[in-house]
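Have a look below at one chain only, the form predicted on its own, in structure tokens format.
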Amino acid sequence: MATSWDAVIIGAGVNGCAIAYNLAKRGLRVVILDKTDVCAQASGQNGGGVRQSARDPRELPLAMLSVSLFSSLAEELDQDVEYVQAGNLRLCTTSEQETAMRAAVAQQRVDFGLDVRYVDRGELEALNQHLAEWVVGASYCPTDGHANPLLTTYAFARKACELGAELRTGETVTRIRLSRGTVRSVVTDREVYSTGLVINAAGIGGRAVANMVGLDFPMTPVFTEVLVTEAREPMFAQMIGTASSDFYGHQTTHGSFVWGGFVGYETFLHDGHHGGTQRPNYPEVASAICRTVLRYFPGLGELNVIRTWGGLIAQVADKVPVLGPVPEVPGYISATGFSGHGFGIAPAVGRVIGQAVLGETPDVDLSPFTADRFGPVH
């Protein structure tokens, strides 16, 4: 059976749902397809950071726009997404890291006017009293923060559906049909969706979806794991990261801590036989995250970890997403390859992709995100 839609969005992660919301708000008839479920991969396995600091310069305008949108997102979506704007600290432990961080801070201030500065140990202690002595300083961006990825994603999905979008999970896209090089329909294992517009927000499946229309770009699935602790009294509200990018996280509004981290071989920690649909956990990852966190926050040693979960992120070669229309394939829009940075920029991505779809000039220039930056896309 064939049905007709203004737009078909492949992928029910936070960016796919944000795009659906923005298109449904503008009156388009939209369907979101996902082979598993909402938040099945990276959107459900991240630390919830909403940060501008330490972004790739190409991503920073999107991050700055998203911060402005997060401030009113709960009201707009009729859902508390647990957004806390209490700043982001990226911790330094060596003089080399300190020098590099000072330079990065200066560049962001000059090039983008971002409110970020380097704080030495004395000022850092006034911001966060729980850090180990070996931390020498940090970058501090007071307008950064964190939110709940699950609540945010489901809020976008629910609001999109209230506005007329449909969400269909457990349905696998098998083909995108073209006519004279232009999108004409999307075929799944259940149905044919007639459309002139397909938006690839498929996360780790994004490269395979691009291949369906004859496009390609360098993207690899990378395993990520996050743990949640039991709750304790409020200690600090900042989003935490490190100069060496070995862990990240924050204390939630409920008192629990959410920590994610890396052990160095995440690229190889997934089973290709599962096709990316399952979320395995590896016992060595959670323990490695815990050891790293305790080096920076020794006072958390008595906390119990209550759950862990893992998934796959779509890491592009230069760790910057592939966004926007592809002129070589009219009707095809890319919104994938977020490389672990996608949650914090999702409100902005939803807005600018919606604007691009409608033929408007996006609030953020999408030219730095084209797939052809890696070479010919065909």
Ligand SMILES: Cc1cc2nc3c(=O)[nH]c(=O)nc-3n(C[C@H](O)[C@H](O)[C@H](O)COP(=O)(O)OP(=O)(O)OC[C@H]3O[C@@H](n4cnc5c(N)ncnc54)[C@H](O)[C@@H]3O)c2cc1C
The other form holds:
Amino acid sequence: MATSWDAVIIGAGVNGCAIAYNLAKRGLRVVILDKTDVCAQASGQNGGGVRQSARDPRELPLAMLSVSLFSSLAEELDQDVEYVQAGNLRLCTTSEQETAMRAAVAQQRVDFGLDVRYVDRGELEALNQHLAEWVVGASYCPTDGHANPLLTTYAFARKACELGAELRTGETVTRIRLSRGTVRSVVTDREVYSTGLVINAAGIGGRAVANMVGLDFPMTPVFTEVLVTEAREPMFAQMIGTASSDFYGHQTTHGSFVWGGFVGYETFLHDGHHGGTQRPNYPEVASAICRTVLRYFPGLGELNVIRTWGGLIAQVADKVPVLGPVPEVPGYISATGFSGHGFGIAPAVGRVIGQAVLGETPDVDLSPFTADRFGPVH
Amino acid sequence: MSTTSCANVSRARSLADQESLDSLVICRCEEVSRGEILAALETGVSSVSGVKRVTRAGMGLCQGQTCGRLVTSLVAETTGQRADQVEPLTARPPVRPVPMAVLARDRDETAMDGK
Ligand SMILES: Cc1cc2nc3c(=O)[nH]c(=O)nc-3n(C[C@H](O)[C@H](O)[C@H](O)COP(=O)(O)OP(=O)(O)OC[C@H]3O[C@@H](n4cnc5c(N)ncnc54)[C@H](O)[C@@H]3O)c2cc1C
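Moving on from the form predicted on its own, kindly provide the form predicted together with the ligand as a structure.
All chains and molecules follow, beginning with the one already shown.
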């Protein structure tokens, strides 16, 4: 006889765990299923950026909600998640970039009331003393920041469990059974979970999970690499990015620097020959990251790199997630396709998906994120 | 090998009652104590990688080359697995710490001159 659950959440990444927390808090009996472990995929590999500036306008309201939630997250989850709200700098090195950045910043201020502005070299130097000469200025959004994605994910998982959620790792969802088009149960390699609600928070596995209920959407894994250095005394607290998006990173609370960067052909690095989930290291990437970072922060050359790793971004064709209920399949809720920026918005995703599940009006309009925006869903 | 680890496990078990041992440093790079690791294992963590993500044990300069086996035996002990059944930490490059400036120079020096 199958056990009965109010909701089954597929994926113990930061989004699945944040959703579980929100549902458990509202008294729902939920189970989180993960084929590997908490943080086994993107949530355990990402750069920890919590950024609103330069977000896609469709996603910005979620990012802004998330920042407001991050402020009290540690208290709410009884766990320090190393959230540092010291701003985000997007560095410009040419006058063309400066012009474009000034315009982009003005737009975000006018359209969304986001506290973001352009700072010229003089003001920038007061914020960060370690930048190379050729950096002419930056966008500065003081409410942006970074947090520790590992601690954040585990904090959501732990709190969800304290509130009655169950976490089962090492269990793979293989099928979702429908009855007259409505979700009836979730089948794993071990058990059958009877439920009327299934939440797809499966990261890059999200497309295969959508396929289980007859849905599809254009999403593909994109390989990307990150490195971490030894610890240093605190040098600067901002999250760093660039106008040309060649690298990003920050110094963690622990003192180490986490840097991620791009060689330009990431889409083709990942050959998909290993079932699409392998994360090898490509020898040229870490070197490319170091070269780029040192061009902007020339003083960091002696810092030892102690680890490099790869991660997969769940990239949707239009680079925003597929979020919310799908009317064509009652009981199925999508929370996947975060396209490389699903950590910073996770607290908001947990909240709005929780609201949608409970039939309430979500704090943020989910209509830009529907599953059918690419065409008919079936 | 498996006899050794079994002996380790039972030894660890009998020592588990001695609270003073909780202050024992298991990960020297990140100064993580046995007590912190056991606390993580009591609250939802069930793997060596999980211990690392939550406590930082194995995240330091030596990347778990020193503490990896000790953490593995604590995970084995708590989850009721044999130590050789426990998934170890993933090894990732570089094998030894390498300065950013050195890693940056993987290409021909002359190619770097133009920046
Ligand atoms: C290198 C890198 C850097 C990044 N940097 C940032 C950043 O700075 N800021 C930011 O906001 N975002 C960043 N991101 C993106 C961010 O990491 C992800 O968007 C986010 O972690 C996604 O979380 P998730 O919970 O949706 O999915 P995941 O963390 O990928 O979790 C999905 C889980 O589902 C499980 N699963 C899949 N299929 C099944 C199945 N059939 N049955 C059971 N379980 C299943 C998997 O095992 C996995 O644990 C980065 C991503 C990468 C790769």
